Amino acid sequence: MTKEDVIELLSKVKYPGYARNIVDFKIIKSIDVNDEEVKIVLNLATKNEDIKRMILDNIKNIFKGSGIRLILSTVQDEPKSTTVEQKHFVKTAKKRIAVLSAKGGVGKSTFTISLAVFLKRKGYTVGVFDADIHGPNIPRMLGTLDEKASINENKKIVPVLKDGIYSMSLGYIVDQETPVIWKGAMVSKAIVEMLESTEWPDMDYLIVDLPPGTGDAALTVKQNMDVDSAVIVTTPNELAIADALRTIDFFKQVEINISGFVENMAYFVCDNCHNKLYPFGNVEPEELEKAFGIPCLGAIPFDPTIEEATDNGTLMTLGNEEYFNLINEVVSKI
């Protein structure tokens, strides 16, 4: 058996919870093949003992019956090292905040733009990075749908600037109407190339709009950017809550600080009776805090004027002070 044979076998071992294997995640530190003996050293930086055990057990299983004497050992280079090379892109931002949801349709991108608009109104320099490769909606919500990326004299991509907010999205590079049909590795490569090739100005905040779930995009952003905090956007229905629990566990495993969750579309005010109505159920924030193990940053109502403004890219000029007061409460807790 050669070293190449060992790598091929190890490539069949998936990293728990992901479609990618442990070779892709670069946790194989060394391989030593000597006659009928194979020594493998793994750099398992995760603190999750169940994940460590599953990886080790799965490696043992693929060598079972091969007649090979397998010697497994693990190391951890640094207490907080990641399992892949850390790039540390977008150093020009003082703070980098990731916004994500466990499932689609909960208003994650609307909250991202609301956060950016509020911070800009407060006088901060703000950027938005659209990491949702399959559904880049940020250009539409910022009113930059017809913009295309330009290249400066340093051969770097220049972020699009509208209403004082800088933004970068795949939507500025490919046709917005063309569906992006890419596998996970291509998604990761696109995100890394945008992070590496974009020349961001000095910013107070960079808001990262992640796609729903815990796939390759979220992991790639974590591996290539120092994320200061994450905000989970959810609705108070059972399916969204169950999915949010998995997302929270993912971020804890990769050691990203979660500031808390936002209960979006929590209610709406009836035009006739002026009472609060709860389309997804009236779940008390305290109950969700107990279930999630993280604080509630705020409960935001469904407001048709907000949805219309984000669809039209005019949120910056919207005079809905009640809504932005709620966003202010969220910001004060992040």
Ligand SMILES: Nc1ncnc2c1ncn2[C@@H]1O[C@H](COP(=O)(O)OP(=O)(O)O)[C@@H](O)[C@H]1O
Given for the second form:
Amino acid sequence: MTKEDVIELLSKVKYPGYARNIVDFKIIKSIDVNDEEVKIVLNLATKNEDIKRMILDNIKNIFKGSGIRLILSTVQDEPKSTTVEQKHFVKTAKKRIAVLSAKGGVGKSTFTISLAVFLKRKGYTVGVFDADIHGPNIPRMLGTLDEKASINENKKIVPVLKDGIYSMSLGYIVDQETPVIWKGAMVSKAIVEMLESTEWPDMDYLIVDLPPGTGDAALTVKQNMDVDSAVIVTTPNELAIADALRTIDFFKQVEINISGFVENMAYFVCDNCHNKLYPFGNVEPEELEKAFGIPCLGAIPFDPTIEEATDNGTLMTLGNEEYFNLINEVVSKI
Ligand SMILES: Nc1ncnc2c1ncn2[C@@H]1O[C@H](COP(=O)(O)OP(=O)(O)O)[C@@H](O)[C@H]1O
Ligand SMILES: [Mg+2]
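Switch from the form predicted on its own, shown above, to the form predicted together with this ligand and output its structure.
To see the whole picture, the full complex is given below, headed by that same chain.
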């Protein structure tokens, strides 16, 4: 019997559940033939013991009566890893929270800053990392638009410190007025470079403002730091909800732990009648919880003083107790 004869015989054995045979399936690792015996080594990656047994039995059957001794063995080669090495930047933070949304304009950056301000007022040390390199809004909202990144003696970027909140943004490196068009790979590269070259102080919390959607940025952040939890920001209109669903699926897939969602601009309290109005639609949080499969962390109203404070970078000094009580509620659930 020659090696070709053996291959011929093996090609009569189908891979269980498939029309293709085990030779085509490339599970034959080696074949050694001499006058008395044939040695076949299979590379069986399947963890299904039934399939393994079926394949081995079928091979034994076709060699029955051939008068040759069959020595059959299996190995399991390590599957070639396609996953990128996990890195652990910003270890100086005790907790890393990512804020994300399906689309822009739902208040993701506003929520990021609100969280930072709230935690800072509580006495925690807080940093904000602006990973939204398409629209780095953090400097405007923190009132640090004129700041530029400075380099320390270790040749690392020092985060900007304003009102007790540390922050790092592409806005501190490039000219804010010049729009930059980023391709996917460049987005990742820019984020990794910012993470690599920033020297963060010891912090209780680092909050990451991610760009909207399910793209390279989110994956890059996940691959480069241990994200303890993620918060999804959505508005209550139907389109935003449909998009949020996709985003949540994506994050589950890439195994980022999602704490829940925040419904932003959920309602508006009328100045005159003091009733809650629902300009974007009124969806019950329970309904959303069911659709998303994650808990609702809170509903935040549309509040013109918030809009003004974020646009002017003065949220840190804003009194608005009611608003920060709502943020407190959210924080307690993260
Ligand atoms: N709860 C809110 N009440 C009033 N205005 C808000 C609220 N949340 C966000 N905004 C305003 O909506 C706009 C978009 O918010 P932003 O945080 O920039 O969204 P994103 O980061 O998701 O693109 C900003 O002008 C912001 O001031
Ligand atoms: Mg934003």
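The term rigid core refers to the maximal set of C-alpha atoms that superpose within 1.5 Å between the two forms. Everything numeric here is computed off the predicted structure, so don't read it as measured data. Numbering follows the first chain given and starts at 1.
Asks: For Glu284, is the CA shift between the two forms at least 2 Å following rigid-core superposition?
Replies: After core superposition, the C-alpha of Glu284 moves less than 2 Å between the two forms.
Asks: If the two forms are fitted on the core, does Ile327 show a Cα displacement reaching 2 angstroms between the two forms?
Replies: No, Ile327 moves less than 2 Å.
Asks: After a rigid core superposition, would you say the CA of Tyr267 moves by 2 angstroms or more between the two forms, or not?
Replies: Shift at Tyr267: below 2 Å after core fit.
Asks: How much does the C-alpha of Ile31 move between the two forms, in Å, given a rigid core overlay?
Replies: With the rigid core fitted, the alpha carbon of Ile31 is displaced 20.0 Å between the two forms.
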